[in-house]
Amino acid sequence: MKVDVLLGLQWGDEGKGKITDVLTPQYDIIARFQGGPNAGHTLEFDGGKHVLHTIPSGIFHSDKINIIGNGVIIDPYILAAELRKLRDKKVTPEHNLRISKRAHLIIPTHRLLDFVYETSKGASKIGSTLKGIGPSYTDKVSRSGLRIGNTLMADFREKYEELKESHFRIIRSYGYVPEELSIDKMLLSEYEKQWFEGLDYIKDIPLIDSELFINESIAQGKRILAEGAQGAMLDIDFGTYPYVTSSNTITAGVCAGLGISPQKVGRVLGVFKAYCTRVGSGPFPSELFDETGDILRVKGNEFGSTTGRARRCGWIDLPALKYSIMLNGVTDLVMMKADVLDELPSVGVVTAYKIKGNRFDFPLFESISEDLEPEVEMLKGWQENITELQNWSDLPVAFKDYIHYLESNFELPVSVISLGPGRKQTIIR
């Protein structure tokens, strides 16, 4: 038995949350494997609807073992939050969740310091959403993080007082007091007391060595479907440098997120719009700052789960898109939000793009410094409602169209269609 993936083709909010809560009947093990609470999936089913920042989003089905991997940082006051939610819907995290003890911890300076860093890049700011992602994995990078398996060890407090105090003179550094910066509203001394109150909270979900227990799991013959969070466009290493995440959000960051040898990955399934988003700064070629742009934003409720902030909107983009299929070795693709383009009389696509009068099928180093001019085909709209459509056979022709456009682009076929948020607004071909 091998782990299948499941991750986001673009720049985040694909809908990652939705498709694994859809499938996770047909596994016995749901792993976050990377990111942290800058995530946000969402997950709309029986009237409601459910935002999951670290927990992974098999969480819902109470038979399936839901993991936060190693490669996951976790903020134990956000976590505390999201735990009580679930348990005010009846969800019992306690037995189907469990927690690597390789796992990062963000603790309240962290924090601090990515408010400051961002701060002080001025109009180049990447677009943080200063949970303290980027300063908790650059602590792990330079060994001197603390993991959540420390708190079960005697000197865990002394070592929190160390790397706060290490912190500390940094953002002093720039020329500020931390005692007097506020995180969520609340000042460091307030914050942190809750921080440790959240810790406490958490301390009732069980701690595991993830990586035996997902191999073990695998020898056992057990399916497992491994989560990611933001999208391959953000990857550390291939997205839009420096607009990017801080972890490896490719197929690749499973194996070391999760402790699996490359031989153990099976499936990697692909999820994408029917168009194109981006929140923050960073390039975005198909951007639209048209009507056509306000209607794909309002329609898609394309604001942010977890900050609220607007997102960008434009075209889907096939370079950006077969770059990261040959990044992930996808092996089925699966497309989210096709309702929002249902009233357009024509849907656009990026089909290549220019670099001073070049032309180029896929992003390249240079994309990130250089203008770039999209080149645009226009296709048919279907302008037809097809939320409540249930069988492939009843989609339009047009919508069919471009499907069949996009499968013989990217030589994959799209296996899910996503038609709305509910659970049952979904065709599995």
Contents of the next structure:
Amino acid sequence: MKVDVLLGLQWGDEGKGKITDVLTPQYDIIARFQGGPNAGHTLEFDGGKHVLHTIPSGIFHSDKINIIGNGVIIDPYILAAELRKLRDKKVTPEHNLRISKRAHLIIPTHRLLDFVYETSKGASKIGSTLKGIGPSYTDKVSRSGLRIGNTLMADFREKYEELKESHFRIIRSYGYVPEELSIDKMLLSEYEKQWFEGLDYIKDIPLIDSELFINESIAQGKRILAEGAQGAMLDIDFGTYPYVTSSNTITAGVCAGLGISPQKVGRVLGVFKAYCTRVGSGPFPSELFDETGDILRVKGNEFGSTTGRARRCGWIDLPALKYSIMLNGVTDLVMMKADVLDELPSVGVVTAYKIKGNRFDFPLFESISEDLEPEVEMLKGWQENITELQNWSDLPVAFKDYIHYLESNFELPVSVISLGPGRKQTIIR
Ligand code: GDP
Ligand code: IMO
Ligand code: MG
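Please give the other form, namely the form predicted in complex with 6-O-phosphoryl inosine monophosphate, since only the form predicted alone has been shown so far.
Below is the entire complex, every chain and molecule, led by the chain shown above.
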């Protein structure tokens, strides 16, 4: 069997968590391959709402194995909080969650560094979630990071103190006193104490060589779904750099983040919203600054699952989506949140970008330019509540026309349509 991939095609928060949970019954293993607690994946079922940050979205299915892959970075304090919440809900993650020994750690001073770097950028700040993502991946690449497998070694504390001291030197060079800084409203010393308690708490989750486990599972014919975090436009190489996250969010990241060969990649499910959002700074060509943008934000409840920040809202962006589809090798499209557009008399689509009078179908390097102007086409809205519909044949004609319009532009089928946050509000064609 091959590993199917499910990932975001926009700037994150497309609804990856919901769809992963919905599709989990079709798989044996769900694995996260990159990102860390900057992610916030929301699941809604049986009247409850659950937000996952580090743990794959298949965790509520007790018969499915969930893996935090080597490409993920882990903050034990945040992971412990996630595990506690799951246990409150009678989930037993010690039975169906595994962590790669090679996954890197986010230590408390990574979060301080994130704050220090962001603050020093002033108006050009990235809008980071301040979870320590950039600094932890930086240490991984610069070969000074600590992996969760290191916690099993006798010299872990010594290595930790060395890394912390090296961070202290950077923090001091920016004019801050590390001991006076706080994380989540706690002084460093208190947060650090809780971080180590978190490390202790997560000890009953097995640490494994997940690349071996996954390849053996493939050989045994097990069905595996790789769950992405963030989205293609936040990819470190192809996103709107420098306003991106610090990992490869695209399909290519699955091979490195789980340890599988490209030949083992199967279907690629590209998840996108019927409109578009972005949280944090950076270019967003289709952004709406008017009342329609406010309607999308309120109706779509566009407030961050991780930070609570209001998300910027705009029309669907075809050049960005075509680019993401190309980069990811998408085989199936999954469209989310069309219900948010229900009331609108017309629905906008950004069809191209114009820079200095020239028209572009794809985001080019120059797309960061502030002079970029989106070309917008308005399509007829369906103006009907679609949240309870269960069959393709029941969908309003104007809505089907919208889907056909996208399918012909992308030359791909929209195989799954989500019409609400709930598990059951999903049409699989
Ligand atoms: P993720 O990071 O890609 O998993 O997405 P988030 O969970 O951060 O954000 C998606 C939000 O939209 C969550 O609040 C979901 O509960 C919600 N959601 C998912 N699918 C739909 C949908 O089809 N319609 C509506 N109205 N909400 C949805
Ligand atoms: P999920 O998995 C939306 C954004 C941040 C910021 C930039 C860099 O829920 O879709 P970072 O903390 O990674 O250094 O922040 O990336 N960002 C996300 N935006 N959804 C996410 O994850 C995000 N993870 C990071 O807002 O602009
Ligand atoms: Mg999210």
